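For reference, the chain that follows is the form predicted on its own, supplied as structure tokens.
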Amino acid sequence: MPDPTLPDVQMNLVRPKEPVIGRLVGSESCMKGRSASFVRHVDIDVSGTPLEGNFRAGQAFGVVPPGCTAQGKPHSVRLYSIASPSWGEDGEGKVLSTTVKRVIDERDTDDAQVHDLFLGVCSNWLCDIALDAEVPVTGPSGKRFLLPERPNDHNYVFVATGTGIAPFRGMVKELLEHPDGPCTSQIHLALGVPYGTDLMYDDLFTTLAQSHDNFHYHTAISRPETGKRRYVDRVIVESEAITALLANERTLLYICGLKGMEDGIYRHLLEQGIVDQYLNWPDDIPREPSNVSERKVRAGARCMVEVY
């Protein structure tokens, strides 16, 4: 098979230190349960905007916070991943939407007196606003994290840790509800989370496995509250099923989340002898699982990587 054909995408149609106005229409936790993480699912009208039309599933978005900085500065943009298909969430591309976590921790700091919390200044924004309120975008950003032109002609495997989910609700959406039908590819989706309760999307992922067969949904928690603790690397390792898929010349290997979770799929593709399917592997690099995370070990065609 030749290497994916990806589509010709719009990109920073609307900059930073311009940004347009949407509008927030919709905002509903997308959490399984309570949890000690709160992500919500936020829904912003574009219409009008020259972003209206013109994104794709995989491809993020710019918000620029209302405000200043400790130093005076308006804040900068924040990048979001866009967590819908490329038709939007109404059907004609002027609603897109994203998957925010309220960043809340304690402030790390040295100093024994400083122990307050620090709280996300575009993330805690985003989620405490209320609906029709004024929302500055930007982009859209990204040309490779993208599905290809042809979605037919290759299997899928995605994965995912946490709100690294969001473009694979877009990617899965626009490959099994397309207006000129599902996609019959081979399709695994793996998502990692601490918590049972962080499960997000959880409903649509197995309604959409309990409807389509070629389909497969697959969890991974840390930290559950009995059993032995899994983490995402290891669904892949354990299949059977995505092993073989991933060893199919046609299959494209998508990943997203904390920055590391890949080195465990690198490994396992390295030690199943495929490594070269999807990975560029410099002659001068050894090839042992310990180099997996050498930064000059890139993906290639095949395999999407957007970690953080």
Ligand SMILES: Cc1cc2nc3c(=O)[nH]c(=O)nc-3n(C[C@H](O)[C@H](O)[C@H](O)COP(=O)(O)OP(=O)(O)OC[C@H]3O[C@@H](n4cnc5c(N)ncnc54)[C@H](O)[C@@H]3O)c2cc1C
The other form holds:
Amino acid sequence: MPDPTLPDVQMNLVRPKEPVIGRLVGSESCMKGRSASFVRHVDIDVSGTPLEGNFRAGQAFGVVPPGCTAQGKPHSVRLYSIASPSWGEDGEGKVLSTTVKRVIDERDTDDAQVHDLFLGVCSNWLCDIALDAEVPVTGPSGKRFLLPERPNDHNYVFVATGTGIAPFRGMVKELLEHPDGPCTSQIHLALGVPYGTDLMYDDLFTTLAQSHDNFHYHTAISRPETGKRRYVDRVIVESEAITALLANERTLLYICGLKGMEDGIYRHLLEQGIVDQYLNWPDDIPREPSNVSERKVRAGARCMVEVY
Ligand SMILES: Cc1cc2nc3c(=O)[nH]c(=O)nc-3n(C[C@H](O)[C@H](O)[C@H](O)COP(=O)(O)OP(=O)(O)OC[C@H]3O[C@@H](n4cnc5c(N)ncnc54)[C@H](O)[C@@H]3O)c2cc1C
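Alt. form predicted together with the named molecule, vs. the form predicted on its own above:
Below: every chain and molecule of the assembly, starting with the one above.
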């Protein structure tokens, strides 16, 4: 089975120094319930800009929040994963979407006396604004975290933590709601979040799993009120179906979310003797789990990784 062929995509049509104006046309919570964190699904109309019709599921776009830093410099661009299929939310590539988590914390400094509220600039601005607000946008960016050109040639294992779910919403919709008919390959999606109420797009994925026999939706809750903590890599390790699918040479592995979430998955691939199908492991590096954590190995052609 040859490596997947990825489509040619448009890149950097709009540069961060000269953003174009999109408009907010949708903003709603996409969480399962009330939680200590806040994540919104936002839709941005980019019609009439170079982004219209020129983005793909899995790419990111930029948002330049208004205003200046404490040093008086204009705020820099922030990247957000596109959560729409390649035809957008509207079917015509005019409206793209993303999944924004408000960055909210106590300020973390070397000085124990400084612990005021820390609010991320762009995420909170994007979650605050009202419909019809202007959104300075840039992009698109990313040419590797994409669905292959011939989707039915492959199976898919998608693994996300938190807002890492954004590109998978777009990809799963693209695979299962394609105008030419749904993809018939096996698709597993695993999402890890701290609390059950943090699950994003849970209704969508549950409904898709009910209506498509080839789509399987798994969740892992790392801080449950009762019961055992479960991280998302355990879904991969403990699922016989996913482990068997990963051994299939048609399968592609996609990982998106928190930095470091790859380790447990890569160690599992090593234990299963299938690590070379997904990682480029240099000959002079011993095949030991610690070398996974030390990042001595890199994702290969069948493994797409986006962590931030
Ligand atoms: C390819 C890519 C795709 C992404 N996709 C998404 C996405 O789909 N959804 C999403 O929500 N985000 C996504 N992000 C992250 C996003 O780009 C922003 O980084 C995020 O929204 C925070 O931006 P902000 O302006 O709100 O925070 P900022 O104002 O930029 O603050 C964040 C910075 O402040 C620092 N900081 C954080 N907490 C504290 C604290 N308590 N005390 C002191 N300093 C602190 C951090 O070091 C961090 O550098 C993505 C990033 C990349 C690179």
